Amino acid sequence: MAAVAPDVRSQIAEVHINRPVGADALVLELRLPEAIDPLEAGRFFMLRRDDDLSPAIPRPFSVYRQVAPDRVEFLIKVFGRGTQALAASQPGTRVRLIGPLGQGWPAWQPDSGPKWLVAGGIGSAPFFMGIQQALAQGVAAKDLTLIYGGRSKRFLYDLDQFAGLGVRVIAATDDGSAGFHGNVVQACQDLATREGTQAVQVFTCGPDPMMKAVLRFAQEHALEAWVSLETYMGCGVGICNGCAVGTVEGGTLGDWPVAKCCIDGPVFRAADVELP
């Protein structure tokens, strides 16, 4: 099991830019008051107003983008009091920040064949600086395939800036108003009958049934997979035990039955965990 990362910490950041996207969604700009080092794409912070406005337990969000070594981005869907209160946040807004926590996207590793990034509203979130970090690390730009889902278009959050990474982008959306009409995984099974799987790897993000019915699909193609957990946390860095994950016997997290989300993931090799 993994311990709380080294270099989280506690500090009051204020907003610099604050971006509507989609229908329901923004992307929130901070300048940490000091720089930090290099993050890793699949962390996350957790963040609340500093003031009454959000709850008193801040809440866990994904690292979007590090955009300089002081600003971090990070992409949020608008659905309750604490989202709320940070969408009404204008530029110089403190905001408290914890982080950064977790365990990010496995390393990337050219060469050890295509990899397909399923990612389901919000949970678009990690892979954008996880497609750039892949990209340095010298995966080919063509091995890298973002399939993302969504109800409509209106719910496919910053696509434009996803396709211009330069790497493939297959929207797919229930109604049909952007790229594939039907689900993500309708999606994958397209893209298997047309190019087959041979060497594929699956990382997916998103709504917890989206993601069981992802990892079937790289169950029943014999797919290498890892998952990005979105669970509930209180605390995150491992005290609360509010984002238990049951763990699966002869894994590679041991004997113990469950693991923490908040530092042992939120990113796990599928095989080694069971979906709640």
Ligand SMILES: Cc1cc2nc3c(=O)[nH]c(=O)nc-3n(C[C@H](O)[C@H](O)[C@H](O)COP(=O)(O)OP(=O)(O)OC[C@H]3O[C@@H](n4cnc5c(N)ncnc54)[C@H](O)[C@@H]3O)c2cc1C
Given for the second form:
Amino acid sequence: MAAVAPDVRSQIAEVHINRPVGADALVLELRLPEAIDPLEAGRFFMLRRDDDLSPAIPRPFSVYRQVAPDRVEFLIKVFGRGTQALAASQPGTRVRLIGPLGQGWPAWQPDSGPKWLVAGGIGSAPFFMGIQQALAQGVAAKDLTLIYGGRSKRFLYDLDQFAGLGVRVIAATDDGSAGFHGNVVQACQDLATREGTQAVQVFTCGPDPMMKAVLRFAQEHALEAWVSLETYMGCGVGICNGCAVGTVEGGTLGDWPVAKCCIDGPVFRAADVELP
Ligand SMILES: Cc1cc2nc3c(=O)[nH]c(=O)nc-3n(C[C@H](O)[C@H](O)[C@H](O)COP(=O)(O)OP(=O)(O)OC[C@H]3O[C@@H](n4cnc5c(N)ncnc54)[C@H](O)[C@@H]3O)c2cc1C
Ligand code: FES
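What does the same protein look like in the form predicted in complex with this ligand, given that the last one was the form predicted alone?
Now the complete complex, all chains and molecules, led by this one.
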């Protein structure tokens, strides 16, 4: 079992920009009190406003982009009280953040075949820097494909920003309002028919039923896969057991039947975990 990351800290940041995106989300750019080391894609922070509007328990959010050593963006979909409070922030609002936490995407390996990054809705958040870092680590742009699905175009958050990364982006919408008319698994099947799946690696983040279907697809094609899970979390630092994820016997996580998403994940080798 992993330990809490040594670089974690609790600090008060200020909202710099609150930019609405899509039907129900926002990009919250926070200015930290001091510069921090470059963040690894796939890791996360626990966030809450430093006032009574947020619930007492902070909520976990993936790092979307680190735009400067002291400025970090989060892509946030509004669900309940915690996200509503963050969405109501204005420049200057104080936000407590704890992190960076957890294990991000595995090291990106150049020349190891095509990588399909399969995101559903807000599940795109950990992929923006993931793509930037894969490119920086020598993965050829032609080997990276983001397959980004949502109910409609309005749920493909910041699609133009993703499209500007210089890798292939396949949008997929249930209603056909953008890109491929269908869900991400159908888009994967379509791509497999056109290009084959030789040496493809799959990385996925999104709603659990979507990830399950993506992993079934990966299994049917004998593809290596990784998942970024979004369990409920209490503490974010391995204490409360609120983020338990079932482990697969014989996997690399050891013999214990559960792992903790906050410190062993949120990114896991798909073969190691049972999805909820
Ligand atoms: C490691 C990690 C990274 C995450 N990264 C992001 C991110 O980058 N951007 C982002 O928007 N969210 C992300 N999430 C999910 C986010 O933490 C939740 O959406 C948030 O905690 C909801 O808090 P709330 O107080 O607004 O809603 P709550 O009051 O806690 O819930 C309101 C309603 O929404 C439902 N709900 C809550 N969370 C989810 C969910 N994840 N999926 C489906 N239904 C849900 C609840 O069942 C409830 O019905 C991440 C979660 C984890 C564990
Ligand atoms: S959220 Fe508390 S142990 Fe993981």
